[in-house]
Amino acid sequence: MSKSALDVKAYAKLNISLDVTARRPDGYHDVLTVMQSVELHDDIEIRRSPGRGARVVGDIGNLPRGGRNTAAGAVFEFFSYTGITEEKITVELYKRIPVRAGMGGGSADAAAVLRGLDEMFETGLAQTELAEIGSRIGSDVPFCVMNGAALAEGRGEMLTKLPSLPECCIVICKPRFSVSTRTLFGRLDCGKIQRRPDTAGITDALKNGSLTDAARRMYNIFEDVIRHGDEIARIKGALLGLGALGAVMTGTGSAVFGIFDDGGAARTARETLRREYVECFLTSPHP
């Protein structure tokens, strides 16, 4: 029997690596990515009732509205692809991950979304068509469709299937200050790019199990362009200072985290940046 109601988590996102190797022509980029979920994550309930459309509620302010939501945005994807109409869908929000952080918020909403959609109606959707349809609402949801570890070419939508990042611990750290990704993006010329992660070093590292390996080699290209730089490379310092194998930004920002193979120097740091920085988390890999 279909459900009428049920909870999701929607995992954050970081980015082991990025680069960005092209500006297609349809206005977007071709990047070269390395991403792996973590266990913070929001949770979702949703709910399902006679009528049509979709309501999106949270226990945030300022959450988008229309098609400006990623959530809502799943549910009408959802439905133009399964055909499903006679249908109201309330989506309550009880949000964790950091809004405007680079660690994929919106888009691991609207993935737990599409799979809880596809769990509450039967529709016995494989992994690619709920990927196919998260393509649609934004070029991060496929790969929080799939979670764990991978290499993402492309818009983000093709992916290669990688092991995890081992057992580890993981500082996240978020500055007061958010950042449009669009305006970073459009700041980016990619013939000047000078410095680029070792994104197969990464990936060997990963197939290897090298957590040291991998750590040491993370890099994001937008810390050479985020105007914020100094701060966030004053975190990164932190973070290698108090123990980090490797630290690096997330996505276009503002989120830094570094990764450890101690759990006690990873709650000292969190701890120790907590006094200046409200959001810091400790968490881990999601495999």
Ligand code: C5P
Contents of the next structure:
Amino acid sequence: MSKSALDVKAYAKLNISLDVTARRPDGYHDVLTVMQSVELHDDIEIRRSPGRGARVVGDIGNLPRGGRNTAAGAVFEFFSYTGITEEKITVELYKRIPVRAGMGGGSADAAAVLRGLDEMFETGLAQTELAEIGSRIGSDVPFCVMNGAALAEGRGEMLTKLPSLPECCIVICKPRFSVSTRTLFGRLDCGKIQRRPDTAGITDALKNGSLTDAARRMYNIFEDVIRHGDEIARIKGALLGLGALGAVMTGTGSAVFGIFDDGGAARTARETLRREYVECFLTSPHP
Ligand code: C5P
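Alternate state requested, the form predicted in complex with cytidine-5'-monophosphate (shown: the form predicted on its own):
All chains and molecules follow, beginning with the one already shown.
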């Protein structure tokens, strides 16, 4: 029997590397990025009732309203793809993933809602279909439908699955300031990118299961574009000083993460950074 309520998890993503190769005529950019999902997640409850439309409620104050909310967007796009009407969907978000941090929180929520609705309405959509619907909501949603690790190209929707990072601890630190993805892409001059990540080296390291080789190659071209580059560099330096094998900013920021092969060092790093930064997390790859 089809369900009237469902709980789903929306896993955060991190960019192990992020490169931008060109500005596109449609206003987006072509990216070349290795993404990894992590255990840190939002909890989502989806309920259906007679009526129409979508209502999104959450445990944080500044949820985007109406169509700008990715979870509401997911309900709308799912209904428009499947032709389902005459249902009202309520989405309750329990946010754990920091917002405007480069961790794909909104994209993860949208992807989880799509997966949840597919189960709830027993529509049996393929992962590729869910990813296609997701790409209408945001560039990172197709990856969040899939989870694990992948090389993403194009706007972010062209995905090649990769083996996940080997078992490790990941310490994430979000500075107080937040970043608008659109603004940072807008400030990027593709002709002036001086340093780029070794994307092929990272994909090889994942295929070979080498945590050290992947971690020490991590780099994000937006670290040279963001206004608060000094603070990003300082957090990276702190993570490396506390034993991280590598550290990098994720997405368009502002969160920075370090990869540790030693759980004790990772816990110490989180506690140390927490003295200065409220939003610090200890997590691990979500395979
Ligand atoms: O796709 P999404 O809505 O997450 O993107 C937000 C903004 O980031 C876009 O409006 C665009 O300005 C920028 N962006 C881009 N190229 C990408 C992804 C995002 O220019 N590949």
